[in-house]
Amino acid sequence: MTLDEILKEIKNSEKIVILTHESPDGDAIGSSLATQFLVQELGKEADVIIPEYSRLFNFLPNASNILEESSMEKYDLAIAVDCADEKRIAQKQYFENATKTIVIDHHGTNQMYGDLNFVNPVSPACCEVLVGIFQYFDIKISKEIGTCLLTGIITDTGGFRHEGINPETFEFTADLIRIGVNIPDIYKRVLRTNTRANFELAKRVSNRMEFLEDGKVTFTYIDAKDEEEVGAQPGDHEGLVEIGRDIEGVEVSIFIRQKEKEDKYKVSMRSGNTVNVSDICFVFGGGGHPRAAGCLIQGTVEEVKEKIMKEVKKVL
């Protein structure tokens, strides 16, 4: 069983890090300080190295421990959680480095990189998929410990709205509330908190957007200079991908935001219910869920459109 050799690993190892995907989600932040958690639980310590975040999720426990980086060249053992592709990984050196690693995550696409892989597609989120590990090694969880999943499965799930949620997504919030997890500020803070700067660039976004294919597209952008004049920081741009999807009559909802002054875009697509996105983000190398994925695409503002136009085209 991977479970029991993951738990070999840990009990094993004694230089750990735990590693996320790059612009982390409240998922990735989520799984990351509930792993540290769980290595804490089984009698390890373990660096948590996530370079940027958005500062919303510093109500997190333990968030005040989290790492841009590391003095420790190579570690035992190297996590990476709510990671599908090695490529994606923030501080990667340290996964590459490492003597051993695992993987821990609930992408469909996942590549299974790891010398230890325990992936489940099913659940909507990495931290529901901790949840079973945490059952499976008998460790109880803490209302600390449970804000840190509640939170991953409150944001990938979209406040329980998205497809993927089960039965067992629900059982576990309600076990949750009974040891005092408080859900409505979880929610506030992660949902329905935004920045200054998340505001100024949603004007923009708003502003910008452009309606394709009767209706069933939008597209829209921000740009480095945006960015620079709103005095955006990291993670001040989530959730402008969902402003498109949440019109009536859109299928696929497309937001491209230019990776620094680089002559590149990362592309964030949502989708309804036909149309999957990780599908068409897979040509470019990226992935994700059918209903919320994203890659890196070269080019001027129009050419990334037209490139990812000619694949949207195909499946509409």
Ligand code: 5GP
Given for the second form:
Amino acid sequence: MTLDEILKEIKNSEKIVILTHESPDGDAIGSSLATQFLVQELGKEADVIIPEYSRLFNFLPNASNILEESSMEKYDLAIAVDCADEKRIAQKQYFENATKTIVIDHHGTNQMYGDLNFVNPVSPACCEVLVGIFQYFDIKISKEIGTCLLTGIITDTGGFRHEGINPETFEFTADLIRIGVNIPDIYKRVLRTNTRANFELAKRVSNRMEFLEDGKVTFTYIDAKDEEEVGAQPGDHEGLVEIGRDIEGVEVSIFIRQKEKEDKYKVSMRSGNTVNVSDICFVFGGGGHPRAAGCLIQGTVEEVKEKIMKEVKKVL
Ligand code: 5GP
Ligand code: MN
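Having seen the form predicted alone, the form predicted together with this ligand:
Shown next: the complete complex, the earlier chain at its head.
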């Protein structure tokens, strides 16, 4: 069983690093911190390296331990969480240089790029995969660990609303309420609180929203100038793709964001009930989940829009 090998690998390593994807969301950060707790419970220490993340997640237990980088050149073991593709790992050199690598994830498009891969594509969050690992290793989930895990589950399920939630999601949540995890507080912090810059970006995104294909598709964008003007910080674009998704009659929402003043856009896609946006993003070298996916496309706003729409029209 892969999990037995993972346990052995952690126990045999001294210098361990935990990494996740760039532009990390609550599941990425929650999974990273929960994995650090897991390693500690097994009697080892691990660095968590996340170069940039939204300050809204600073409330998470041990968030102050997060490093932007490390002076260690070669770790014995690197663990990547919530990341489908080695290319997307933030500070991926620590992964590339490590003697052994482990991947823990829930993306159907995971490239299985670790020496050991534990991937459950039907899990609604990487944090839910980790719950299973804590249980398998028979490690008690404390209130602190539970807060990290539930943060990932709440963000990736949109507050228990997306497909993929299952009886275990709620059973586990019930157990956490019993040990004192404050769900309303997490919910408020990660789903209801927006930064002022995020609100300003949402206004621009709404004003620019185009309705295509008889209102079945929305398209909108922000560029580097927008982010500069509103003083955007890491994570301030989170949730903007959902504005289009939640409009009546919309099946596919497309939101693109300029990458570092170049002719390159980070694409975020969401779908309602039928279109598999992960398949569309896969065409462009990206991936994700059937109802939420992303990729990186070269071009101007109009060119990127055309490239994506060509693929969207095939499946509408
Ligand atoms: P978001 O639109 O919130 O950035 O990402 C939605 C989902 O797609 C997440 O699960 C994310 O990990 C995945 N995703 C976003 N961009 C990429 C990408 O470029 N490559 C891959 N493989 N997955 C991506
Ligand atoms: Mn995730």
